[in-house]
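Taking the form predicted alone, here's one chain by itself in structure tokens.
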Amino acid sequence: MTETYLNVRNLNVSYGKTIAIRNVSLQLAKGDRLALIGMSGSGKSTLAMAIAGLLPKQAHIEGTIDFAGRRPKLGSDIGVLFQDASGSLDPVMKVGDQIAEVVMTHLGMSWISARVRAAELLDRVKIPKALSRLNSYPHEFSGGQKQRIALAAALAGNPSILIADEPTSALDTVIQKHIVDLLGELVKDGGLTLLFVTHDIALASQQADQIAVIYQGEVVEAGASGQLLREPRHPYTKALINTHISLDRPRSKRLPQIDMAGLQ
């Protein structure tokens, strides 16, 4: 049996007498991957944050977070990928410098030896004449390579979970899927856990093994994503899947109307 990793217990996340998160409970273990999907304002983005440990100050945290018993650190133990790369990277330093303070701050190497690996990173990442794009800044690439230079610089501490919260929202259709391809590839190669938040349940189906289903702060279904996606339980997970876009479906009967308040 394999091991849990990751053991969420009983999370309660609120906002002064707004409640984010409630009740959830979730395992994965090394090596799982697990899709955290739903609407906007659902709670997806604050369940993963919480455990990242990067929720504000301002957030009443009840419940346990547990990683195999003890207590991880960002970056080395945990990495994690923003929707925004122009907000996750810093404009006025060059993109290898800020993968090397990564390494460096990390992983305890020499500044000689992170800009290296971070150029070793670069290349992983796929961005084109890696080692001659260190001293480049950030608005010098593309909105996909900028993604391709956050995914690296959450990679640079070799962390064991990678948490990327909707990667790929921002970018257009083509782009997504050579983010989504890239990341699928860099965490089998990898063996790392992957928590992927989004809210198109096409891509959990890609990313992901399993997948939770949130609604309103809750989970509300949760399971093997093949097993979820054909056999949904969920009037909310039902309206989810209804919502893909294919090309093959007529015009008129995309993106149906969820009724949100017939859910509850």
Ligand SMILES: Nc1ncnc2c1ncn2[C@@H]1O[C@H](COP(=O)(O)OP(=O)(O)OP(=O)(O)O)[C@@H](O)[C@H]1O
Second form
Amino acid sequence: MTETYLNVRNLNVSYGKTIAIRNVSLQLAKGDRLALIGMSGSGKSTLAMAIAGLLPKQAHIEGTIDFAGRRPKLGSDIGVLFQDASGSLDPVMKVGDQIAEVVMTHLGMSWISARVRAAELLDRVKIPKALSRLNSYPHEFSGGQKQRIALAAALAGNPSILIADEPTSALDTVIQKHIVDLLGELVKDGGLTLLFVTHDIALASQQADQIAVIYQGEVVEAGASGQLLREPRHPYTKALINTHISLDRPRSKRLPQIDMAGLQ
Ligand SMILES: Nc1ncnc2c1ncn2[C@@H]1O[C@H](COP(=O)(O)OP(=O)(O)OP(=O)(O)O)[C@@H](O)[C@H]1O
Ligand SMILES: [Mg+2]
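Could the form predicted together with the ligand be given as well, to go with the form predicted alone?
Let us now look at the entire complex, which starts with that chain.
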């Protein structure tokens, strides 16, 4: 039997009167790749950030988040990649120092070794001439490169879980593909457990072997990606799949849409 790694049980999150997450339970085993999909405002980021321990103070949380018998630690258990790299990178700090700082904090290395490790990480995320770029600032890189650097920083504490919250939505299509491919490669090579947040069902099935569909704060359907796409059970999942297909097809060949009014 595969060992459960991350166990979220009966999670509820509210912001004042807004209930963002309703009684969500999910389990991840080591090496699992789970995509969380749903439309804007469905609660994807709230769930992901609750797991990362990054919810704002005003969020009220109930339920348990267990990682090998304890709360997961940000940085060393969980690395987070956000939609916008500027959310994770400090604009006035050299990128090498930012990554080295994470390495030092979580891996207890000396500053020199941490800088060497930072260069290795920059190289791993395919920043050209990585060693010579340690002293550059974030604004000296392109948007795609910044997201690669943010990925290097997310991985710097050697986490076993990577949470990526719509990591490519702010980038153009070609760069998106490069980042998605790199992410897939690093997750596979590093044996990382992945929680990938997206509203794109195609991207979800490409990045993950499991999909959880979230609708109005509830996980309404979850399962193996292929199965879920072939035989969706919940009307909202069907609607998501049909909307995706209809966007890719000429107007005359579009499939009928599911009536969303009945989903409330
Ligand atoms: N800091 C906050 N304060 C108050 N309400 C919030 C806060 N963050 C999120 N919410 C509310 O919680 C609900 C879920 O939001 P969340 O950001 O988790 O959705 P999402 O699925 O990530 O959306 P998107 O695809 O747009 O990123 C929404 O109703 C949102 O308005
Ligand atoms: Mg979000």
